[in-house]
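Below, in structure tokens: the form predicted on its own, a single chain.
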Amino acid sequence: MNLSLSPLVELLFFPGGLVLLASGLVYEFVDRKLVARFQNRIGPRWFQPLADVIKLLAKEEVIPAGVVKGLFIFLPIVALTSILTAALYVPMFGLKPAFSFPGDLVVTVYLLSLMTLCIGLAGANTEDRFSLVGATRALTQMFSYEAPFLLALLGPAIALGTWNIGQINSAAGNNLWFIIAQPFGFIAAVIGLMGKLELPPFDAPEAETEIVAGALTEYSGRGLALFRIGRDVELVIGLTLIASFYLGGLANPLDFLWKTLILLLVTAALQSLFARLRIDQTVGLWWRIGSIMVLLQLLAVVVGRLIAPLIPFLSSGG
């Protein structure tokens, strides 16, 4: 029996596993550093995200009274596992996806949404009032941002006639920058990603001045560390998806680096420019404007695909 270690190495080390976790911490540092510089602060040192995670992993995980213990422990593991699984279908670091099949775009978006769902369930599983309010806000915001984010990614997919992420990335690499053809979709994708990750100004679900740490108020130690790492990795995956769909695809690691860092610069600037929105502003305004904006653009894409075959016939006068 011939055993190949290559897939195992890819999953555990590169481009998945340990390297993906490390890249999440690196991008968290860059994001925090950029926001700090925009706000005329110094910001954290380069090893601060890693130090924070190690400190949390070393701390005791306190399980509060009144929770379902198994669910309390299991939810952070499910959240991180779903994010790492989603990375298998994405061209991480500009490389070919580890796994690919028709329709993997829908599966990937679903896996990315499990992080928010787990956070909401984690807060609802406790008796703490701050956690319950944070869970309600997280789940409410999830329904407002998941749909526009998915629709924004479907724009290039419909235009290219495939829901396979690898094929979309390859086709977009042929000098096809959908940020020009579908600018509304790009805006919706960036804002939708920030809303999914609860980044400012969409951080009402975890507003520390109002509800401490939101849905994760009762979490400490390993559970909090896993949720934090999961969000960092989801940031990298989200930036990779937007870059591969809207910025001409990712052909190599250098392509991945400069395009995702430009997107990170944009999100950091938006975090610095706007104050936190109330939950009603976060949900109501974006649900109306964002969804309508993306739906109109999708309608234009569908109409364009229907008209395109008729253009040669019409131009010939027949």
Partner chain sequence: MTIGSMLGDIVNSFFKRPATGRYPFVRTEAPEDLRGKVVWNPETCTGCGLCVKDCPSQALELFTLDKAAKRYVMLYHMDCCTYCAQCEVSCRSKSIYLTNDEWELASTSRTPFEVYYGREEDVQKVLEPEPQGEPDLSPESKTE
Contents of the next structure:
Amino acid sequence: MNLSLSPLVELLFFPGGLVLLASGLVYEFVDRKLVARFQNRIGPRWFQPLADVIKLLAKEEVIPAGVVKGLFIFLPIVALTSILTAALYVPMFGLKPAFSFPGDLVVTVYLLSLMTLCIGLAGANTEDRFSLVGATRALTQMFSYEAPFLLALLGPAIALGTWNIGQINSAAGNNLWFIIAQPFGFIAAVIGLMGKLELPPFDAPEAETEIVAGALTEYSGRGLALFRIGRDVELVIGLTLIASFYLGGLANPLDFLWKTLILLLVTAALQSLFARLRIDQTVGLWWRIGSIMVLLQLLAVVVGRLIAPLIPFLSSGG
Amino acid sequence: MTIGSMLGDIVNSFFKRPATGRYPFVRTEAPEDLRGKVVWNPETCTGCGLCVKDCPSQALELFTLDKAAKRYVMLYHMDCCTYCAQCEVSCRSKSIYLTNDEWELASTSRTPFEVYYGREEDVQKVLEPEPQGEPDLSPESKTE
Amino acid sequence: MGAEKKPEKFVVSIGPQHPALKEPGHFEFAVEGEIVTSATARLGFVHRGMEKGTESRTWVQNLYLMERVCGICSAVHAMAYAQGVEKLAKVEVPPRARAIRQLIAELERIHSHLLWLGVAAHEGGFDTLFMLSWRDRETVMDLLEAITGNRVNYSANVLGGVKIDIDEVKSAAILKGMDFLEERTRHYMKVVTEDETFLGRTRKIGTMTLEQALRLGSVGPTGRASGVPYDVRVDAPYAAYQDFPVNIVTDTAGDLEARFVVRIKELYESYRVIRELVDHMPAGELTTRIPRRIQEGEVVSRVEAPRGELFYFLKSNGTDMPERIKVRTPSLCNWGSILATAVGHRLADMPMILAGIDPCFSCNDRMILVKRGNDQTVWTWEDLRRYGIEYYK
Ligand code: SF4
Ligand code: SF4
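Okay, that was the form predicted on its own. Show me the form predicted in complex with the partner chain next.
Let's see the whole complex now, leading with the same chain.
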């Protein structure tokens, strides 16, 4: 845990930068493989995500007519950067977060949302019909899942009385796992993550049979590659967050591995289990069921905290 | 009214062997009656030309070298063939038929798609026409 | 949600190249937000000049050309054509050949309906159902391959009969395959009628009333899902349907779910009739002789393709080539139903509604020349070619 790496190495290679990107690709592979196996297919070989990215990077990036050129090039970079920044506050690979300050949870969640925002902007930037529809859907979806996802992550935070991810992580390990204490929050968090990543069945913003690739229809080459890597890394970060909050924290890399992989197994199963929801169904589901579920959960947590300091909290760090 | 009614399926699938295969590396058995490459037997062919006439995709060409001696050469355009087996049905002497063992016929060039059948010296003759033994393409003159 | 610039109509055009469409077609949906306010279709991107092509091929060769009108329901095309030619030539096909024709046609229906089930599920974003139904569809594909030797264009028919025979081994394989498929199909029936997420995409979507269906002339499962009690197999039996009848399957709801239900119930019917066919296959010859020159005359031949009524008109002038062949495929009759039901639905429902009629683009793309007055125009290949180039410019 207390390896002392120089900050630069930490940023560029481990646990930031390259290793993070690589882990994104690995998790994408595992995800695709799992979904394939759930559908009784062989699925891709291990290097497929990498091959995809290399192929995209090697391709010409076509900048379509009618876009704001700077924005078109800039948005994928912003998206990826924000995701990589978010990784710094999260106990990636079970290590201590590279940086932390009180309240970094909120910052992290918003950095993660920046990705969707960039995708939405990228879609709105073009004149393509599919992109525009995709962008509206992406933003609509963002507004619906963002609140429940944040609330779901706040559950443990409030229960532990700290908004610092690192502290929540270590405290969660010493408590009853929050998946048992706050099951609704866990469900909301997993589904919220899937909504964030636009995984099926919440893939209305990029429903290929309707609007081709949604907001990213006009992207090719480098821009698309960056968005894809960004989304892969977001997947890893999201899984890490949920695992550290709800699955008893991540104390070491081994912990990280098995907990996130189990989570991935669950999300892959959910991906293969349902038909795509229409955007109105997604929104309806979130606001009618998701938010209320999480709000009730939160209420319970707050009430529990008020009336019962009997529960042996070991909020060691805070 | 259920949610996730395919849960059983996906759990099953997860533990089952995948239904898809790594084709070029792992091959599957072809059924016995598969329609593969067409072959032609110069020994029994009567040169009636029905197969050529009935082939819907003009995949067959019959060269008549010597009608009396029944010396014919069949040029089979494998890339045109649709494996419909009409030639096999049309032939009354059972001289042309589809095989079931040769079916991975893809190729990156056109040359392997031109298959000449016949006695070796006859094929030679068709390929390098000498002035006197000029092969004539004669499906029309031969029918009925 | 919705388009920001309101004044002009926000038109989402789908196709001719689009992931939802496996074949080229062009649709324009004007949307307001997500709601579709008008729909138009433009077809004709895969016009192949086949009807004209038949005029320069012999009756025998045309059998294989007509088989390629559609890649999914190839056998019924060949069957409709062969039956028409046999009627023209006044030859009687032996009963065993007729039974085998029906067997192939029903196997093909199974493969087609399962294919559709997968495609429709995919359009609704239910890829697991898509993958698994196609996995099971392999069973019937393998059966067809084992029986005929080909996986897609089976070429089981010849003029005057069939090429292939069913022996003990194949019968056993067919029966086994039917048992497996029946079990799986019952499961899929459960999935499409009970799964909450999927029902959200199909129930009360694209509803077409009986009256609409009759007015638009819908055929096949699309019409039957709205209660049109019409099935050529029942109303004008051909092949061996007289001896091995099928029951007509209809529904009254008319929505997408009903179309799923009708098609799946038709699968049950197919399994049943195939078992009967295999168990009571009449003995006898496989072919009769048929002349190469077909005597002069005109004939209409109809069969029930998986998508609905398939219509052939054949005209012979006494030579070994037809004078005119006219094909009307079922998809052509069903386009109207899409345009009629699309308005008022969400954009997200469009792929499902499109897939709901099980459209086959290439088989219905043909040219119609409306003759005014009595100009006796005969178009040559060259004319057609030039017209085509002009049309697509
Ligand atoms: S199988 Fe059909 S296409 Fe091939 S050579 Fe014979 S008749 Fe021609
Ligand atoms: S139909 Fe038979 S006999 Fe006649 S030319 Fe062809 S192969 Fe020879």
